[in-house]
Amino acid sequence: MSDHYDAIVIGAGPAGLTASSRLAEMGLKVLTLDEQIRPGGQIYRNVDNASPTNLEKMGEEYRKGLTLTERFRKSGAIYLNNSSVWNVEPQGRVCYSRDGVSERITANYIIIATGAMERPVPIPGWTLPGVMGAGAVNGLAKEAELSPAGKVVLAGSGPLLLLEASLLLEKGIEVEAILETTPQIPTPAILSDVPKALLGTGFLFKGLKMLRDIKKTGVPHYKGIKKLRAIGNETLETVEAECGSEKISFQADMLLLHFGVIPETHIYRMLKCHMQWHEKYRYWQPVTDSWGRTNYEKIFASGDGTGVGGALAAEIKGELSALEVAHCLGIIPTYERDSLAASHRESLLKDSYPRPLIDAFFAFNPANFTFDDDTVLCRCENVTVGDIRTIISQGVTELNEVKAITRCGMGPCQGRMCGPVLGEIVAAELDARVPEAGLLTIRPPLKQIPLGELAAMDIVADGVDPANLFKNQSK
């Protein structure tokens, strides 16, 4: 296999599939690296291998993925599944691990389309067996048609929480309660987003129908809950929360948590791309131009990793990034790039109309959580919230100092699970904004790989600096 490509696309979700397809259809040599077994990402996971029954259960939105995967397979793009990218360099070099072997390849341009992830929020008892992310359960349903057993409670906020509740109820799963942190009465601030949302009512009507269907089932549905707790000895037994002055409790075998979706930014931070904090959505995202170009000429960011907008928006962003890459490679002139992009930009604008209202309605509010001292924050290194508060009280003022002293964020997930809330906690303790508390530094290898794989690689003079590869290992 060649070790140089016109473009390397990282990720095979909606953005990665459209970017790869567009570039390959123009005759370019494209390699798509994907951690999954089959293309589709999380939203269209396993879609072209799903049974007719599962396609029906997952609904029309899921079936749309078949169009993308079919186009991708016909495009001529080279697809490498089970590939974990662990280093990317601004010059266009990529290192990835597959089947126990690490390779280093190069490209004229790299499009990163690694998507988004569920926002992890530590609550008391979230490490108990039986507590899972609602998105993880959704992934298992798509991949292997698995469903939760026993009594299920769903808690958190966001349209995906309600979508998952709706899917489980349709399957006949015993849902004990839905507990939303979303306010019972929306704040007046969301009124300014209503006029624009009315220009894209399709998504809103789907949401209203979903809420009506859930209500018909009679499942208890609380809003404005606080002090959510998972309780049990060896495994989850009970879910408790407060709703106003009322204390509510439900026996449960499974608690499915979902607190919205945030961009997956580790790869951009490793590259030292310029990042910006989005105060309204409370997440970090890379700074890009309208084509997805980062502060590096060869590096493009595309899809939900550049700001959460959903599957259709990700798909369009992939097209736009591909058109600019094709233009930079001299395949299409400026006027053709702009002409092809015009309809995509119009679709992207229309798709964005309801988004500000939805995001405002389900906005993450850290004030809804107490973050108790004895709650485990870093699951990899067993660091508690109290550990963090203790060292801050001793004078520590920055996230990477916290990391160095407590090992919070140094485990296998490299801060993916603890990093977002660590920033919130440190900022709150310092009475500062999250950006003032800093952002965890990410170094290669981005994913865990055996040292033997590194040792077996050919490191050439212009390649990866071997000293950098071991920085994480020495901590």
Given for the second form:
Amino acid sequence: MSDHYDAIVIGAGPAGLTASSRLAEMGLKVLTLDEQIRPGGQIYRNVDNASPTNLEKMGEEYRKGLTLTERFRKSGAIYLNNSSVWNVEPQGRVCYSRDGVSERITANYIIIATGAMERPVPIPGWTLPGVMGAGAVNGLAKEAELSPAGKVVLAGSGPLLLLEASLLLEKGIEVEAILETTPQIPTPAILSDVPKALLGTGFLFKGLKMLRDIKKTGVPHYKGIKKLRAIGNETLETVEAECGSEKISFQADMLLLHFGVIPETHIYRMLKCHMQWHEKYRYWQPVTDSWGRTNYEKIFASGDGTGVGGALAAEIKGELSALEVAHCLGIIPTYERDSLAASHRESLLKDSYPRPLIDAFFAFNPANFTFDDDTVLCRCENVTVGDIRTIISQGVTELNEVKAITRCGMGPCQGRMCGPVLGEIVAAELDARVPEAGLLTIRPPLKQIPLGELAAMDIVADGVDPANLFKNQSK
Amino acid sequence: MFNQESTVTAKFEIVLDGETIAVPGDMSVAAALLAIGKITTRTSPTAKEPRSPHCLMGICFECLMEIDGVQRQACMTEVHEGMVINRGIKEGEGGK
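Previous: the form predicted on its own; requested now: the form predicted together with the partner chain:
First the chain shown before, then all remaining chains and molecules of the complex.
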């Protein structure tokens, strides 16, 4: 296989698929690296391998993914599934591992479209078998037609939590309760987002219908819950919470958690892309221009990883990044880029209208959580919230120092699960804003690879040896 | 903990913790194990407690297990005939 491409696209969700398709359709040599088994990302997981019954069951929104995967298959982009990208360099080099072999390849441009993830929020007992992400269970339905058996409790906040609840109820799953951390009465601050939302009412009507359907089933549905905890010996047995002065408790075989969606930023942070903290949504995102270009000329960020906007927005962002890359490669002149982009920009704007209201409505509020001292924060290294507070009380003031001393964020997940809330906890303890507490440093390899695989790499092109791949490890 | 509604008939024989066992195919190792009721993916090396997959999309690493001799994320690896999987679940540390 040739090792230089016009563009390498990382990720095959809506943004990655459209970006790859657009560039390949223009005759460019495009490689799409995807960590998953099949294209589609999480939203369209397994879509072009789904059984007709599953396509029917997962609904019209899911079937839209077929258009993207069909276009992608026809486009001529080279697709490599099961490929874990573990290093990206600003000059346009990528290292990835596939089938036990690591390769180092280059491209004129790299479009990173690695999407978003469910916001991990530690609660007591969240490490018990049976406690899973609501999105994880949604993915299992798409990938393997698996549905939860036994008693299920859903807890957290956000439209996807309610969507998953209604999907499970429709299937006749025994949903014991829906426990929302969303306040019973929204704050008046959301009123400012209402007028804009009225420009895009389709989404809102769909949400209201979903709520009505849930209500009809009579499943206990609490809002404004606090002190959520999962209890069990070897697996989950009970879910407890408080609602006002009322203590509520449900027997459960599964607890599905969902606290909204945040960009997956590890790859940008490893590259040392400029990052910005979004105070309202409480997440980090890479700084980009309107085409998705980061502070590096050759590195583009596209899709939900640049700020969560959903599948359609991601698809459009993919088109826009591709148009600019094609323009930079001299395939299309400026006027053509701009005229092709105009209708995409319009669709992106229209799609964004209802989002601020929805985001404000379901906003993550760390104050709703007590983060008890004995709660495990870092699942990999078994570091508790109390361990973090102790270190801070001894004078530590920065996330990476906390990491070095406690090992929080140093396990195989590299802070993917503990990092977001670690930032909140450290900031709260310091009485500071999250950016003042810092952001965990990410280094290659992004995902672990056997040392033998690294040693077997054939790196001769410009005299860089494997040892130098990790040269920026001083801090 | 899960029911499989699938019409998919592909079945593979794999070796799980030294025992030959049939699992559905055309899905990830994690999904295939969940489909046959194997909820526990590993014993946490630090907490020594059983864990199950949490995210199923490559983020949480709770489904790390030895697959064909290499530590891999079971949710990102497609199951195939004859696969040898060791979850490293020790006696007395739970696990189903």
